[in-house]
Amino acid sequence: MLFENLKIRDVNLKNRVVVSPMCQYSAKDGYVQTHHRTHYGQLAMGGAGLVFIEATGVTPQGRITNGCLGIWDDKQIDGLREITQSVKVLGSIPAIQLGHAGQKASMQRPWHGNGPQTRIDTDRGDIIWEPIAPMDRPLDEGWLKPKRMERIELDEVKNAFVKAAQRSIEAGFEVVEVHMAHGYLLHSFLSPLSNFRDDEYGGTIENRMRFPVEIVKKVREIIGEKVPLFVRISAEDGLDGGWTIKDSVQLCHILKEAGVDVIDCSSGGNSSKGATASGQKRKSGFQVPFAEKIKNEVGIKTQAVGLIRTFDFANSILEEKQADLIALGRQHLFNPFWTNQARELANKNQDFEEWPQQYRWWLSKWKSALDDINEKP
């Protein structure tokens, strides 16, 4: 099943393999650089049906780090369009993840510490800015204190997501995902650990879901009926008193009604311990049960993520109806050609049909030479 087509609205994916959004922390003032062009082109060349670019900030304030991509300005469209054109030429569908870091904004790049910025970071030329969040409580001791969002900030962020979605379509992205996971802004509204407001956007689960759902509805409206809409969630916080998988099922029923096509099922992150820390023991496919539960109980397509490495295991998730799409992140960094090599392992691509033409010719000669060697006594 891994190599079967999947049609979602007007987009036809050539297979069920997805390159997960993975921050590269290499943008300059939010703009695409040479690294991005090379990186995403290589991932598309590897054969995945859907290639996500990294979490892209809808405002400068919504970036995770100084090195994160942005889509808050029309001038950023041209650089992003270069990426989408490359991905399409190489046979994949380009997708974008729209995000706002909220309480986790203005962080260090991971290789500089992956924590709150300090003077050492500003000495490197980075800037520190004030985050915004549901509450004015820092993520942890030593972290920046965010500004509590009032009506003006709520409206500004909502409008920023709408404008970013519109720019995404102009830049050539064919799938749009709203980032609602990992402790970033929209997840922080959902979780009772980070949202204990006493207005219409806090308190009950219905109120905590209100702002993220409002954004999803606006994004669906602006991208139209032909474009698939994904939402990435943290299916559970994995922390006492936090967001639970039961809460996610309730949310996903509402997201489905709002026009969401696929739920991208991750977990954790609503703490200072890491982007996806949830206290859960990590093992191969450790988040697949979330995708299975939401798929079966909500009746919506899901995307499975989390230490999925081998072809056989990825395919089994689909065969057992636990998910509809398989997303691999770091495995694609280790091996950008994972999908094409998986085809070979499945004995479905002996002529290298899915490889770029420039590679196909050389690889067919290479295989012939190997076959000759193997046939010799």
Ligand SMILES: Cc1cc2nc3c(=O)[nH]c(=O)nc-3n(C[C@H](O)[C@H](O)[C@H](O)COP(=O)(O)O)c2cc1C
The other form holds:
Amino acid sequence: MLFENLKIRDVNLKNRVVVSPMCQYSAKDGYVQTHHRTHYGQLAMGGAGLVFIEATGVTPQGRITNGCLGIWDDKQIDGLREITQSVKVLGSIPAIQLGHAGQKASMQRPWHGNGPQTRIDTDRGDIIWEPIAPMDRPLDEGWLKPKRMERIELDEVKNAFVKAAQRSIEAGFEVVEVHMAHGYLLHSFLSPLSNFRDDEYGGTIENRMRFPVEIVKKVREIIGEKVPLFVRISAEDGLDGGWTIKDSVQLCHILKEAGVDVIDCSSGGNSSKGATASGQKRKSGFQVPFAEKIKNEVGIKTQAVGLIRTFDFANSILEEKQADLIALGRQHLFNPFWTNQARELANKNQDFEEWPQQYRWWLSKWKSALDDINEKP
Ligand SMILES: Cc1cc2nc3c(=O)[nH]c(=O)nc-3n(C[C@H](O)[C@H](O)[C@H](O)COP(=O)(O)O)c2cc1C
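Would you mind generating the form predicted in complex with this ligand now that we have the form predicted alone?
Let us now look at the entire complex, which starts with that chain.
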């Protein structure tokens, strides 16, 4: 099943493998650099049906770090278009994840500490800015105190998502995902641990869902009927008193109604302990049960992610109807050619037909040579 196509709205994915969104922390003032062009092109060449680019800030303030990509200015479209063009030429579908970091904005790049920025960061030339969040409460001791969002900021961010979605289409992205996970802005509205506002955007679950759902509806409207819309959620906080899988099921019914096509099921992150930290113990496919429950209870397509590494395991998740798409993150950093190699190793490849033309002919001759000496690729 992993190599079967999947049509969602007007987009036909050639297989079920997805490159999970992964920040590269390598942008300059939000602009695409050489690293991005090479990195995403290489991943497309590797054979995944859908290549996500990283969480891309809808405002400068919404970036996680100084190195995060941005889509808040029309001038950023050209650089992003270079990525979408190479992903398409190399046989895949380009997707973008639109995000706002909220309480976790203005952090250090992971390799500089993954915590709140300090003098060491500003000495390096990075800047510190004021985050915004549902509450004016820092994520943890030593973290920046965010500004509590008032009506004006809520409207500004909503508008920024709309504009960013519009620019995404102009830049050539064929799939759009709203980032509602990992403790960033929209997740922080959902969770009772980070949102105890006393207006219509806090308190009850209905109120906490209001702002993220309003954004999704606006994004759906602007990208049009032909473009698939994904939402990445943290299916649970994994913390006492936090957002639960039951809450996620309730949210996903509403998201489905709002025109969302796929729920991308991650978890955790609503704390200072790490991008996706939670109390849950990690094992292979630890988030697959979330994808399965939402798929079956809500009747919506889901994307499974998290420590899925082998062809057999990825395929079994699809066979057992636990999810519709399989996203791999770090496995793709380890091996960008994962999909094409998996097909070869599972003996599903017919003469390297999915490999780039420039490699295919040589690889089939190489395979014959290996057969002659009884060796495998
Ligand atoms: C370098 C790196 C950057 C990441 N950046 C993002 C991101 O931009 N957006 C997001 O939703 N998740 C992000 N993640 C999480 C991954 O998309 C994925 O959910 C996680 O790594 C688990 O999958 P894996 O075990 O296959 O790596 C990132 C992970 C890594 C390793």
